[in-house]
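First comes one chain, alone, set out as structure tokens in the form predicted on its own.
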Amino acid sequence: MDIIDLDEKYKETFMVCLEDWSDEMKEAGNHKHKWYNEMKNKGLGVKLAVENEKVVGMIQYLPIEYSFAEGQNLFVILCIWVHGYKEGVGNFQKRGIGKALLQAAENDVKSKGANGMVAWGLSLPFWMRAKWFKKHGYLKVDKQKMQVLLWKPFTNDAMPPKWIKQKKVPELVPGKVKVTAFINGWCPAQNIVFERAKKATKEFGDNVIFEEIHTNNREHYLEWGITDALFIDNKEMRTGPPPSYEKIKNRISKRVKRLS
């Protein structure tokens, strides 16, 4: 197993989250492509794992400026992941391949003279767990809801990180339902997400309108502290794993027999 940069052989392969398998992936549309051209002069980092020419593992990291952490002189992890399914290359977790992605990161913004790395984690035992960061010295900093903010010290100087909390909700309009959509681009979950609420708000014509904000736009982000996540009106709703198309069109279907 070898640890490599992305090049162009495994891109799209990186761009689905090495899912390439997946039909779900096929909802995600083109935004982690837009996302991905607009950070790779900005310091983002991919690093892949890499078994018999197959993809196995990936991390991706940026500075702490494009991120959803405040902080100075960071990078920040939004994403590790082994494969761990059947279907496509297989289960390749609890082999080491993550620690080694994670010491592979570490070593490149350490080499780019970064004060630490910054991780988020759940707090519950499944994808990016916070407990599988503190095993790999990391520290908890901050905390919202289930995510836990973590980071690693490099330098005696370098100061701690903290979340950009959320500034605000959707308004309401009169008479109308509005779906508003957050959107970053770096999750293709999310990025079904969007696409899936917007398919859906179509169905129900003049009585729901859909908002779709940009969070890739620094602007936009730190106007909200939001970067992914679906309202209903101003009730957001859980996109962890990403609802089902009908259960977003169930939803909005509720609020708009409301309006009569």
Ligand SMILES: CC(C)(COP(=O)(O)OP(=O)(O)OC[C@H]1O[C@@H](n2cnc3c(N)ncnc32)[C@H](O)[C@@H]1OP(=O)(O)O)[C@@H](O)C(=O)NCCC(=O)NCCS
Given for the second form:
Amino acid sequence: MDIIDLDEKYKETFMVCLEDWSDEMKEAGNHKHKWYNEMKNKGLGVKLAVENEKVVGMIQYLPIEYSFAEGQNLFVILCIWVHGYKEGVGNFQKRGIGKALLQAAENDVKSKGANGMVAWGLSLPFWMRAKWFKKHGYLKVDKQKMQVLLWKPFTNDAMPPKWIKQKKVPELVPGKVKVTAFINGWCPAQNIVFERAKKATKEFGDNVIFEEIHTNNREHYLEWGITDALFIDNKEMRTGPPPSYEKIKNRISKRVKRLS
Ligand SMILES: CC(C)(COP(=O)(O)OP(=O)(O)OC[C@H]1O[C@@H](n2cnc3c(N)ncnc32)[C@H](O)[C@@H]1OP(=O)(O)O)[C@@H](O)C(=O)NCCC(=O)NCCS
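What would you give as the form predicted in complex with the named molecule, now that the form predicted on its own is on the page?
After this comes the whole thing, all chains and molecules, with the earlier chain placed first.
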């Protein structure tokens, strides 16, 4: 197994988070491409784990000033993922690949002179577990509901990061249902939610307004303190894992019925 920097050969596999077997991924649009094209010149790092010319793991990290946290001279891991499904390349977890990816990313940002690495994880025992980072020397610094912010300082003068908190919720529009979709672009699962919501909205004609907020634009992000989310009126809908098209449509439909 080799750890390499993202190259042209594997770019499309990276764009679908190694899930080129997944039909759902076809619904994600080109948001990750757009995000990548913007961030590749802003310090984004992507390492891939490759075995027999197949990508089996990935890690992506960027300077903290483009992330959901604030801090100085730190990098943030947006996502680490070792393919764990039986489809496609199969399950490659628990073979030390995650550890090797994390090590490679840390070495990279150290060589760039960063003061530390930041990560996020869930306090629950599934998906991206905060506990996994703790095993690798990361310390908890902040918490937001089930999400934990962790970091590993590399220097004595490193300052701990903080979450950027949500600042507001979308306002109601009298006589209409408003669907507000926040999209950053880096996460295909969230891009799927955005595309589904946009499509579902169209089924309701003039009763429903769709507002899209592109949070890779820093000004938009800082105004809201939200990276990816879906609101039907002022109620947030859970988006991880992505709700089905039908579920989103039903939620909108319930609100539309209350209009009359
Ligand atoms: C968290 C994650 C990156 C870890 O990757 P991984 O390759 O499975 O990690 P490692 O192999 O380095 O370590 C995992 C475990 O395997 C064990 N292990 C490592 N090498 C091993 C080997 N050769 N044989 C058996 N076990 C081994 C490690 O001791 C470790 O055990 P622990 O979990 O009890 O600490 C991976 O599980 C993952 O992708 N999870 C989903 C994360 C996710 O949802 N990402 C998307 C967020 S946007």
